[in-house]
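Consider the single chain below, provided in structure tokens and representing the form predicted alone.
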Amino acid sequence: MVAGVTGVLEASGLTKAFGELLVLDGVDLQARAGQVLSVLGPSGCGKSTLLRVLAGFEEPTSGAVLLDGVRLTGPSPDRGMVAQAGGLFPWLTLRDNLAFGPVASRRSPAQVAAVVDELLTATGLDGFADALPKQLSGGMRQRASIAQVLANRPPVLLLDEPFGALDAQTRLRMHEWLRALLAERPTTVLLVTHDVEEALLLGDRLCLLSGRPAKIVEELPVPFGVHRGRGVLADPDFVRLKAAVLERVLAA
């Protein structure tokens, strides 16, 4: 983690248009230190756009991007990115893609294979580290997506629907590593969806995105605790928050 950095990441007033077309209005929005803040819109509303401003690869046309107060400019350590289709170099190995972001931060080569070690064993993908990208599974090669990012210890992760190109079976035990992954290594993490129940599966709150231009038309805690796994599926309380919830989607 960047030093001196606890991870509260805000959005303030923030507006984007492209030439004449508004895609943000005054988004404001705070990811808590350590805890995962789903955001939730219909399709084509702004979220990736938000995001990627939020990861400075974007700029706002008019608001802005704070870290711990702080006002960010650019793309920076302290965000890392995730976007759907990942971010692994497909001609490097599964050892090397980790391996990546520590050496270009020039650590020394104990500390670059203490840290892959870690990861690896942490996303269960220890037996292949050797292996090429296109040799993985579509959820081991998410777990490796996220593992690359969080080889750079960044304070505050952004997740652009990581999990949307995988069966349903497969997305739902990417959701239960992921909680088990961040209950060890607590990490701010702000996750763009529309999918309801991923959002509140993963969430700890939830923001509400309006049709474009996008703007927060809601917020609420998700009730469920950190340790919450498939089981919540069943819960009267999940079913009947996860139906309200749809329903405000889907009238956005």
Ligand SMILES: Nc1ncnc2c1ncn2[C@@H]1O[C@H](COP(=O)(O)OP(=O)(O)OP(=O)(O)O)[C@@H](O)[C@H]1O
Contents of the next structure:
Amino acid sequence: MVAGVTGVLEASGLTKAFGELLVLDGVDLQARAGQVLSVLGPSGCGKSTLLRVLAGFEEPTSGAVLLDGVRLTGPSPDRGMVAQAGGLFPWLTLRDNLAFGPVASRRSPAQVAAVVDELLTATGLDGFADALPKQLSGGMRQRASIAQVLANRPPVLLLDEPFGALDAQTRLRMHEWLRALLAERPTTVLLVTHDVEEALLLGDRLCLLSGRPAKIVEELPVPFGVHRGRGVLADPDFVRLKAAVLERVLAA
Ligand SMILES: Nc1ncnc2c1ncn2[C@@H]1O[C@H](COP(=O)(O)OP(=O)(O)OP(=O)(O)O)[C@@H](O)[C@H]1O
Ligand SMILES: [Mg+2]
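Alternative state: the form predicted together with this ligand, after the form predicted alone:
And the full complex, kicking off with our chain again.
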């Protein structure tokens, strides 16, 4: 954690237009410290734009982004973002990809090695330290992309459909992996997805966006406890909530 940061990330009245195209229309949301907020919305509604504005890569047309109540402008190390396509440098080995942030922030070689080794173990990629990204499977690459950002220990992690390109079984494994990883590294997470099951499996709370221009149409707690695994998929309450949320997404 960055000293003094507890990691409450807020969007206040965020509006974003690209020329005539209005993409975000007054989005208010709050990602609570140490919790996962799932943001669910139809394809093309503005989810990636929202994350890019929250990360500081895009200026909002109006409204504000706040971290622990302080207004932010531009990117900062407090918010680590994993883009929809992942962020590994294709010409660097996995070890060098994971070391990139810690080296850039001038941590000592011993500290860099410790961070990298810890993340190689946490991702289950110990045997692939010297592999290039193209030599990894899709699931491995996604784990590595998340680890690359976590190497900077950001209090806030912004994830843009991190498992969208994976098959259903690999995705479930990734969900369990991410939950375990976050349990050991309390982090505020904003997870953008169009997958209702993923939003409910990973989120402590859920925000539902409308079609473009995106507005928040609903916000609800996800009531299945922090230790939920894939067993919750068979829980009748989970099945009911998933069906109800799916209807809301289709109507949004
Ligand atoms: N830099 C940009 N310039 C112009 N238009 C943009 C730009 N970025 C996004 N858009 C437009 O904003 C809208 C929302 O795009 P965005 O990528 O945020 O959607 P999304 O919800 O992430 O979609 P998907 O679910 O397919 O990932 C789209 O119509 C897109 O064309
Ligand atoms: Mg997107």
